[in-house]
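The chain that follows stands alone, in the form predicted alone, written as structure tokens.
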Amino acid sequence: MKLAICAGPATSGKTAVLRHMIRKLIGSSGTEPRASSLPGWRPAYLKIDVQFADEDEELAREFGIPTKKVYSGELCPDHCSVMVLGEALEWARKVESNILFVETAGLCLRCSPYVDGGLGIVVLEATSGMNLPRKIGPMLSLADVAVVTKIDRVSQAEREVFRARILDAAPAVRVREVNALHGIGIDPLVDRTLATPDVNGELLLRGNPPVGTCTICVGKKNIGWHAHFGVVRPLEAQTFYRGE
């Protein structure tokens, strides 16, 4: 089993790149494959996603794919993908898929949905700013490969600066500039994903999760760090311990 695990901002286009890949691995629509297709992969997929998602009803009626979602209601995103990705993988293989993409919203900052031995995608668009690579952590800098979509809506000189400040974020990270509207650029990609190890043993998150455990997490309203324990931030100091 094959494991592609695909984050990024809302709107960035996730979807749109999951479609096309999963395109060219089993063609244009339904289950039965062109020409042009990769003969032997099946793939599933699998949405993470806050309070709604429909992607997995399109994509199932478009390809004839397994496909499944989960809300992680009260829960992170990511947190979720850890709680539920083992019994997708559990899925995946009931259904006689050979490779699971997941799309996860990712709206956490400070975490990273990849796992050892899968392929970690981040999407992101080039009409988001030239300092976004600067502020989603490890989202990006824990990705294998950085996709940047929307590429027909800034100049050359933007599109330069955006990749040079991806690379500056994570040095080691691939960047793909596709058009996902219509399909261009993701032939690399879909080679990356079959390049990719399968995952075999106990799961492990890439990276290390954020320490924020607080009085907030268990449900508590009260404005000011004096009225919490655990992990606290005040305005004009650093992150430190407050026990009871």
Contents of the next structure:
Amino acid sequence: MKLAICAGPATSGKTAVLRHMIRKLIGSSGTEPRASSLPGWRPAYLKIDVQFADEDEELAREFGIPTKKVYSGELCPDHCSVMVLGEALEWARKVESNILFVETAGLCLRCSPYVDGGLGIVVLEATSGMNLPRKIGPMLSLADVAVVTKIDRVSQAEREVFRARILDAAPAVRVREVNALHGIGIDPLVDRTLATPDVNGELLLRGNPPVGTCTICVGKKNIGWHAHFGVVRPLEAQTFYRGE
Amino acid sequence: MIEEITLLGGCGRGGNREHVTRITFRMGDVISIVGPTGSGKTTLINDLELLADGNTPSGRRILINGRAPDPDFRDDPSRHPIALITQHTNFLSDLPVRDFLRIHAEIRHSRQHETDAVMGETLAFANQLTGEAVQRDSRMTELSGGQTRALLIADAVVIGNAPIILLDEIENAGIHRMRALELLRQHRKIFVFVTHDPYIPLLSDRRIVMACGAMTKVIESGAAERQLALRVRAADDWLARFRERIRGGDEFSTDDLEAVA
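Given the form predicted alone above, what does the protein look like in the form predicted together with the partner chain?
Now the complete complex, all chains and molecules, led by this one.
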């Protein structure tokens, strides 16, 4: 079983990118494989979102592949992913899939959903502005591949700066610009996914999770650091968080 | 070093083979793409920008120096030899113009004096195309449509230094297109204009005629067309002066009516 976990801010084009990858793998629909499809691959898709998602239904309709969704509700989607990923892999095996795509909308920018041994893909839209790569921490810095979408909407200059800043934040990441309209630039993503070894045995989160217990998280609502304990920060003591 | 780019024809809408099966652009060429709205002009330049390899709906292919392009071109915009400026291309940044240009220039040039030189050159280039000069302290988002387009072109030509520049209907943005053509001719690049303007195609080396999503023919501009271009230019200059008067707040009388006749 191959595992590709796709993260990225809301509406950045994660589903569009995965849709093109799935199309490359199986052709336009599960029942009529195109000549260009790659035989033997049976993808499954899991969507983890907070409160609304219908991409699983869309992809099931379009490709006839097994899909599933989980609403994380009061949990962070990435937290939810840690909870459900083991069972999701079992589900994918049961439906006779051999490649699982997980799409998750991590939100707080302090952790990342990627696991050791799987492929980590972050999807970023060029239209988010040149500063985005500097602001999203381990979602970018721990990814294997950074996919840049909506490149036709911004100036050449901003595309170049966007890429340079991605590489600044994550020097080892492979940056791929794609046109999700025509599905151009997708082939290398598929190749990279297929070159990823199968996941086996115990799965470990790739990065260190952020500090998880704080007085605010457990319900203490008072304003001002004097009212709290544990993780506190006065105004004048800025620590710069870079992720990993 | 890029010397030429070749476009291999594919299919138009409905799957018919294009009449034009092969066209090569060489450094220094100015090409226009003409045809009615919906005839496939924008799709054609998108194919060029995407370095299409039979993987777009048209099935066209692009060769650089006669060979399939280096796959790195698609991945790294600072190595991509083609800059596309469309009606939708925009700056998102709200930085002041000088900071924005510096950030871009610093990616391309490591030395301070080089950075300063190309920034100055870019701004000077842009300001030859615009009515109102772009100020270096203005914020990018405060620029007008024409100023934005002028700066996009100047940035692609000077800082980006792309060997191939595609311009999609720049005439709609209110920049001086004749001056643009003269200015661009001074740079040894390939310029491809998608245009509804009568003047730019006549002064291009060649023009590709589009219909129903397909390239139907390629016309070489001859001496007679260059002559004709001068007439068109005179008419256009007259119209431009008229436009400037309206912009400048002039009122018109029957005398002007006679001048038009």
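Rigid core here is just the name for the largest C-alpha set that superposes within 1.5 Å across the two forms. Model, not experiment: these values are computed from the prediction. Positions refer to the first chain, counted from 1.
In the core-superposed comparison between these two forms, T11 has its Cα shifted by less than 2 Å.
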